[in-house]
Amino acid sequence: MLKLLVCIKQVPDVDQMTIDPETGKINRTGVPSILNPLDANAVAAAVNVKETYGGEITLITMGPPSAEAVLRECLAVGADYAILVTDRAFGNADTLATSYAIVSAAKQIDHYDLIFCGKETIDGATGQMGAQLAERFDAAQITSACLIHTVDEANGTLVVERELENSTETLEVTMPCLLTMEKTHYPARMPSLKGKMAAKKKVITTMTSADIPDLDFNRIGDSGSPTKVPRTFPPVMPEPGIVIDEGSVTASVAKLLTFIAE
């Protein structure tokens, strides 16, 4: 049976996030925390696979407790087991701290033959967290997938479109793979009410620090983060332009000369 594996994340609506012009803090206060859009791409493609192939699917994401909401969310649609990892020892991680407590954490559950991710996520928007998952996985990988055309279990192998930069190539890859997901034929799925029912009554299964043997502190949170950002800016946003329309082309383009000349 395949084993499935989607990484996903809570994040913040960045459209109601400020930053504060005198700390150069984010203010989160009172911003709703969401799903990562993009992840519900990864979902709706392992739940795909899901319904062709067998399988079964497990979800996990590092947070805080309320990160549960989302996990329950993505069960609804299809999902089968959920593992949230939390911990104030992970907490002010970067991605390749990020990376090492997820693996560390889903290696205790079982072994996987697919990892999906989202491309990336709307709050920090690195890209960076599938290549690190990947080579912790030991897995190939495959980005921008856009399609999956065929998994073949018994040989271990699957086929996946992934999109370019102005065309697509098609793969054959061994298994473990993780993908990080276009969202061209994966859309987010929408819950039944019998899936949200269902997804109320599964069990989470919890883990902090404690329950991942062996696991190097150095690795996790803040020690384990390289990458430190000390202050955040606002985008400057440039002055409006303006809409040359003088009534014929030959006025419209003495106007524009007028003010390149000036």
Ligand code: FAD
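Heads up, when I say rigid core I mean the largest set of C-alphas that superpose within 1.5 Å between the two forms. Everything numeric in this text was worked out from a predicted model, so none of it was measured. Residue numbers count along the first chain shown, from 1. First, how it differs from the form predicted in complex with the ligand.
In the core-superposed comparison between these two forms, the C-alpha atom of residue 244 has shifted by at least 2 angstroms.
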Given for the second form:
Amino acid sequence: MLKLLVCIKQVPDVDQMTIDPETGKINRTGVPSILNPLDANAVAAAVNVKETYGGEITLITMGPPSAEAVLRECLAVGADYAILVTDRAFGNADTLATSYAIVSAAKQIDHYDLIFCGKETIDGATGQMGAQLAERFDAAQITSACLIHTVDEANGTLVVERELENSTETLEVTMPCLLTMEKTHYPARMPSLKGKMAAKKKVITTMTSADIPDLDFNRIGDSGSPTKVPRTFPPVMPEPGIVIDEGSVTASVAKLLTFIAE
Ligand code: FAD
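Please show me the structure of the same protein in the form predicted in complex with the ligand, now that we have looked at it in the form predicted alone.
Now the full complex is given, and it begins with the chain already shown.
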């Protein structure tokens, strides 16, 4: 049976977030938390594979206890199991420490054939996690995957299309494989009432650092994070441009020349 793992992250709704220009601190007060939008597409892709080829889907997230909400949201659209990796010891982690903690936890539970990620988050937005997780899972990786053509469980391969700047390319890879998903062909699934009810009853496996034997505490949390963020600041927006439209090219060019001369 195909074992599918989907990595999801609870993120603040960045549209409602502000940065204090004096202190450079992010103001999260009253900002709601949501499922990272591209992770909903990753879940939809996994559900699509399950519906077509069979298998079971496990979700994993590292975050605060409140991240249970996004796990339930994804359980409601077709995932079977969920793991919440949560512990103060994991806090202040950069991507290096986050990927180490996630893979260390996942490996305690099972071995996975296909691992799905969103392409990037809307808060950290480094886009580094997919590549780091693939390396730590010792899995092949296809970034910017947009369409899964076939999964051949017997041969342990899959054929995937990935987006390039102006085209796509189709690749055949061996499992285990990690895909970072584009949203192109896998719109977020809407939960049914039945799905929501079932999700409420599902057991979420919570893992702390104590549940991971041989965890190297020097590689998690603050001490395992070489990335330092000295300052955060809102981007300086450029002055809005001027549109010159005098009704014809000749008139517009004449106006532009006058403008430049002035
Ligand atoms: P991306 O690489 O853009 O994500 C790609 C995909 O990876 C996502 O779509 C998703 O599928 C998967 N993914 C990403 N994050 C997770 C996750 N947590 N669980 C499961 N799957 C995931 N964040 C905190 O919440 N608390 C902190 O205290 C904290 N301290 C930080 C300190 C530093 C110095 C830095 C640099 C970052 C800190 N972060 C903290 C942010 C945290 O490290 C990142 O959010 C996390 O590593 C993921 O990076 P990203 O958001 O850029 O993910």
